[in-house]
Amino acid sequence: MNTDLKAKFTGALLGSAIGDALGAPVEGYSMEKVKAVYGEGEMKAGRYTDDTEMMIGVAESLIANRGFNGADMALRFILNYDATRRYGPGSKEVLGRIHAGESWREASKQIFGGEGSYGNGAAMRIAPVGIFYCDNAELLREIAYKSSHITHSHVLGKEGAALQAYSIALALHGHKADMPSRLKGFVKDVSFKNIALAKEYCTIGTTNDVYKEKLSKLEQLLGKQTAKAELITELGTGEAAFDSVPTAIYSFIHANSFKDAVMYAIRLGGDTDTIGAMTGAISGAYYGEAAIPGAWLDNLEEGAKGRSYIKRLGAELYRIKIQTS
């Protein structure tokens, strides 16, 4: 087996969990407050959140079915559910509806006034899709959309997950400097249907190319010395997929190591666990498992579905990928 590629598979999943665990203690903090906590970048706590618990469910389902099965993936989300992992209200409601008997195809459409969620809850868990479908961009998008739909039916949430998954796939294949241009060629024109919501929540207006505009801004910011405050204003650190996925991508490209990328992302503040998880997934796919600081890995929680289990999931996804390629 290609051990380098295998290490990128395990690196993506472990990197996601590491970023999540590092960001969890400072979720919602300002940039200044995060800096006071993470002076040297040591891990404060190794417990992961719903980001990783749901990522584990995605990986388990892909492995068990050798591909996507929506009913099975939804069931695994429900079986793995631990309320202490800090699930968001939208995902909590959707999983409750499915557990009560609603179809996984319909439950997510019932929340947020029928609009569905455009949060980053689908993108945060998408790493297994990014590595497993790394060789087929359109199939990757299709599966990213389907897996997202279980909890996030809004097109902006789905496209954010697809963008994150494709970033991971590109990183796996060694792309970094050219990643923004490749992402702009991949991403679809998507927008709010509800213009009132767009005006209230979207930082860049109501255009039909939300992610393309963010990626253009990302390129501009990479081309100069950008202060963190400007980055936060332009790309965002919020829970909306369009206010966090581009930020994770920037953090990866801007830095020169796994550690620097993840710590840069977390030190921005805001939705630190999810932006940390997404940055960690991209960075782990690019640099491989060996680039993750050993002290961080040692401190990541162990147990029935801890770091060893997550590593095994990555290795098994790699094994099936090689068998079916």
Contents of the next structure:
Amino acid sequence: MNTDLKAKFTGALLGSAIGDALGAPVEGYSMEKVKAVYGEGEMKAGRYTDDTEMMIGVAESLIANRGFNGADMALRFILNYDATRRYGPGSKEVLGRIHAGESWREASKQIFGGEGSYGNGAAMRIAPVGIFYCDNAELLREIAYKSSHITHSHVLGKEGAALQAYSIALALHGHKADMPSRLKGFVKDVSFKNIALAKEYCTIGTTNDVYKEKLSKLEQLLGKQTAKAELITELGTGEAAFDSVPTAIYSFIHANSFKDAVMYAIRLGGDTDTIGAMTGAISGAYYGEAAIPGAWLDNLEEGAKGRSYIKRLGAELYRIKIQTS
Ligand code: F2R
Ligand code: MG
Ligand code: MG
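Moving on from the form predicted on its own, kindly provide the form predicted in complex with ligand F2R as a structure.
Once more the chain from above appears, this time first in line as the rest of the complex follows.
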């Protein structure tokens, strides 16, 4: 642990919020429509959405409990909930069920016909897990799965969150070009070593081929000149975790700065706030807080749980991490 790492902790959380706020005004837009809104990439409203509100809940809970506590994390999601931040329908229903008295362990299993959600809502909020468990891949996977379970019980939603968390951890440790090969190793690990964990926490069985295939495709696309249209077709820009987590990883590896990575991700269109948030979290963990354009940070909303608060959460996670390492 060193002081540079502190800037990576704060960079990951602020990067996630910045990507979310940048993508928010164009969420659901096509690539062509985004182009008409974003010229050079100036921050618009600077207001974050559900992605950041839930990421704040994850960080607050890890700090208060010095680790994972499911009941507490679920409560924080509910206390922080602000419908104007535009939640996904599945997450909204699950949080409503828990608020009404259902167990946080059971509520997420009731939606989508009992399949649970494979949306990207667990991956979009996972940055605090990626930084806090950056030096223990198995524990990172376990906490990613457990924190996802509060709203996302489908294995593909959980695995997407674990993949995003591990990407953040790898970026924190300075991995970029070798990230795809390391991620492929990580996904393989899940399938074979942690099948018991997957069975305990997932509504349906393990099926990680989707991510293995996407990571192979990602490597192929990085190895050649790839047009945005092809990337969108091959990796996706949708709300499913498997249609957005690999796209965020690609955006980080393809670009050479925090700004270029986040703007590349948002210019793809689709689930822009979420792919922006996930790209921003990986990029912030790699480049550190100082690499985030000052104008973007200045325009990120302030207030009770705004940019200063998010930075403090990153610094506090770092402080607890070095105390307990
Ligand atoms: N909700 C939004 N954006 C749209 C806001 C429009 C709204 N009308 C407004 O303007 O106010 N963004 C946020 O939602 C995404 C994260 O979603 P999350 O939390 O994963 O939700 P959900 O509903 O669980 O999953 C998302 C969609 O994925 C599909 N899906 C998931 N599991 C499925 C399954 N088992 N079977 C079939 N489909 C499944 C569904 O279409 C879900 O609705 C982020 O973009 C965040 O920014
Ligand atoms: Mg959102
Ligand atoms: Mg979104």
